[in-house]
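Here we start with a single chain on its own, the form predicted alone, put down as structure tokens.
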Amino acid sequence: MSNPRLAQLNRRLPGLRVLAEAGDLEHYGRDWTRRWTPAPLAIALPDTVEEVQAVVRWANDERVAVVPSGGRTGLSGGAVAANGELVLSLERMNRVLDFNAVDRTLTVQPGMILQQVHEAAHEHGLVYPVDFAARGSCSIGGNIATNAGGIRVIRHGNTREWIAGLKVVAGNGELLELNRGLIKNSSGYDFRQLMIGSEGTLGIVVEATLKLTEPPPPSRVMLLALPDMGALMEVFALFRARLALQAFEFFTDVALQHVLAHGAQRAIEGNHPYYVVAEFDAADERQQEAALVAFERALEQGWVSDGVIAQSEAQAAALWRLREGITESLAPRRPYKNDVSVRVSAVPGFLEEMQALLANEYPGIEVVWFGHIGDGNLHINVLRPDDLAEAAFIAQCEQVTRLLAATLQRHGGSISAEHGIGLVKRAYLASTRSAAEIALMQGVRKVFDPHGILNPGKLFEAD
């Protein structure tokens, strides 16, 4: 290795796999944002906890920044390495370590893909209920780093609800064992929860003990067409009161057109401005009848203009594709993304202001939005026109995001619901967190990572 730092790393860890070819640097140095030119020092691929510790200790000695890396499906620039950092990819640490039938826990390495976690739980007749469209490529370590939510938060909550214990390598190379899978543990600060959502700035997750649960009861999936935005919360309130909801997802006609163009099949004839995919428990005739009664009530009130209930698993999957296929269908356009949240009760007022803001600030620009209405989370995708230079487009979007952040602040919301802050949103952190909170967060970081080598530049503007 011609680089003296890498040569020194090789001498200290001769068995460590290190990549430094241009193609590898580009592949591992970026995430789905594609906004920064990858420029990492190299890619380290450890396959043991001890190797992770040794790499972090070397980085401390050499003052080399380290970017932890999982599936790199993030949308906030949290896994970008653009300034000579060492990318620490955990993809080789991808095994199941233990299943405990009594505790109903599954202990895994951080590089396991979420879909593989689901399959491993299923082998034991249980489920890990956190789920989202990127399940086939995102890693459990990345899910933990961003406290990922997804499509079933309304029933099961975010990732942090399902983490029984963690092993984490702190910024000084020390291995921390956090909570040890305990259900009750009132012995001081819960550093496990502190690590969840910290975006790799406090430590590197090297092992996770996940809680599992019983499979959900049989369910049915319904697609609803809505005549206007005002009906959205009316339908949600009605369905939540009468059904045991597993998911309640919303998207616009603009989003639907992109998914249809990407190969999905239309399920409801005609054009409607808004749509909802709802999944609900349907273990018996009573629950199924309740869904039909709720739909008829919504129809009578004019809150719904049409609807369809899946009659098979294949039809249910086809309906879900209309929602889950949105991000994939937009990916070739490299949209500028906002991922925001407000309290569910604040959704109507926020939606009204947000709609007016987007219409005013993006004239002639296509905006695609959808969301997890049941938990107050909205995803906004802005598509760059062909005749607008990327730099000018990003500048315009950032100006709108500042206005959006101010709107969120008035409604007590968050600039990041589930994608993290990363590089993309760090300038807007103060709209969600007070100056006192940010100062405390920076102080906590210095305790766990004294030399600031872990994912610097992410989360905070001044690192």
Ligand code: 2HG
The other form holds:
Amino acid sequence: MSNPRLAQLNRRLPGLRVLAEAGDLEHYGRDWTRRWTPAPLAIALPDTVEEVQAVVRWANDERVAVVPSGGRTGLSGGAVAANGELVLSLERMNRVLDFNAVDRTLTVQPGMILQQVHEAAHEHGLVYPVDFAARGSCSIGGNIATNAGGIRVIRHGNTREWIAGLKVVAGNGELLELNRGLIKNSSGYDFRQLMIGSEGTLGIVVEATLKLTEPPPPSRVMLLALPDMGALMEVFALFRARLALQAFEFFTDVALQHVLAHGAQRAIEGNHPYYVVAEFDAADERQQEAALVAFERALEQGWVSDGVIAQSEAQAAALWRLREGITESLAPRRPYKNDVSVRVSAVPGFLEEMQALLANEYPGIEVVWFGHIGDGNLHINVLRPDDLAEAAFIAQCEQVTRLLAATLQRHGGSISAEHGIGLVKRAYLASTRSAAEIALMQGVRKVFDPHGILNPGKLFEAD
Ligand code: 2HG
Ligand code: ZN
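And the form predicted in complex with (2R)-2-hydroxypentanedioic acid, for comparison with the form predicted alone?
Now the complete complex, all chains and molecules, led by this one.
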């Protein structure tokens, strides 16, 4: 260990696993944004809560910045280490610690992959219902840090709803035990909720007690083709009124073309500008019949032009792939991403303005949009043309994001719905949160992390 700081860390914590090879710095220093050049000091891989505390105490004493790191599937740069930070990877802390059948809770370490959490819940005949396409590689600690949403929010809410307790290491190395799994706890400030969505700037989650629930009833998956944008909210209102929706996801034909080019199977013939994947309870004939009646009504009204209902689990998975495969199909192009939300009632007005804005500001540039329309959450992926240099492209996108932020502000929306602020959206935080709120947020940060060593530069432009 030639670096004096690392040598000192090694002297203080000789048993700590530390990586500092070029390949490791590259691997652990970046997330799915792929925009920043990774340049961490090293990677610490603690195996126990005490080791996490010891690393944080050292970093606090030495004023070394620490980037907490999970699956690094984030899309806002929240886990990027590009400034000599120590990456604190929680990947070795990936075990189930406890299942409590009476409380219906699963206590896990933060490095557990979401899919493994699903499987562990399933073994006990229950489910952890937060779910999204990155389930195979994102970690539960990262989900908590960003209050991850996904495709079942319409039924179950965000990660926030499913956390019964947290153990967290604050910026001075102190271990906090927050809420201890209680359902009722009216004893002052709820720091557990404050930690959720704080993007590693207040503390490092070292243990989480997750609420579990009953498995959902049997469901069916339907793909609908829509003739125009106006039909989208009509179909949503109709389906929500008549069916028990588990998911209602939307994408454009532009998105579909990318997924098909990436190997997915076409499910509906012809050209249609918009699509919806809906999943709904279909426990009995009455519910299945209700879905067909709703579909026929939508056809009569001209709100849908075609549709298919999956007849098997394999077909359902194939329909879901059309929606869930979008991010992966675009990844090689390293899109510029926006992840915005408005209240569901504000979606039609916002969409109209947003479409006009994108058409105006991105002439000749391919824009792919899709999202969780039933939650008022849209993802916009902008693809760089080959003949436009990266820096010029980002500058143009930043300019459009400023306009988008102003549009969102008029509609009472948010510049980040579920991906967090990280590095990517920090310049726009003030479009969603007031100056008074931001000052309070920074004040809170000082309380939990007095020397600002936890994920500095993320969330706020200046600490
Ligand atoms: C999704 O909903 C994810 O698929 C990713 O939140 C969104 O890639 C994106 O922009
Ligand atoms: Zn999403």
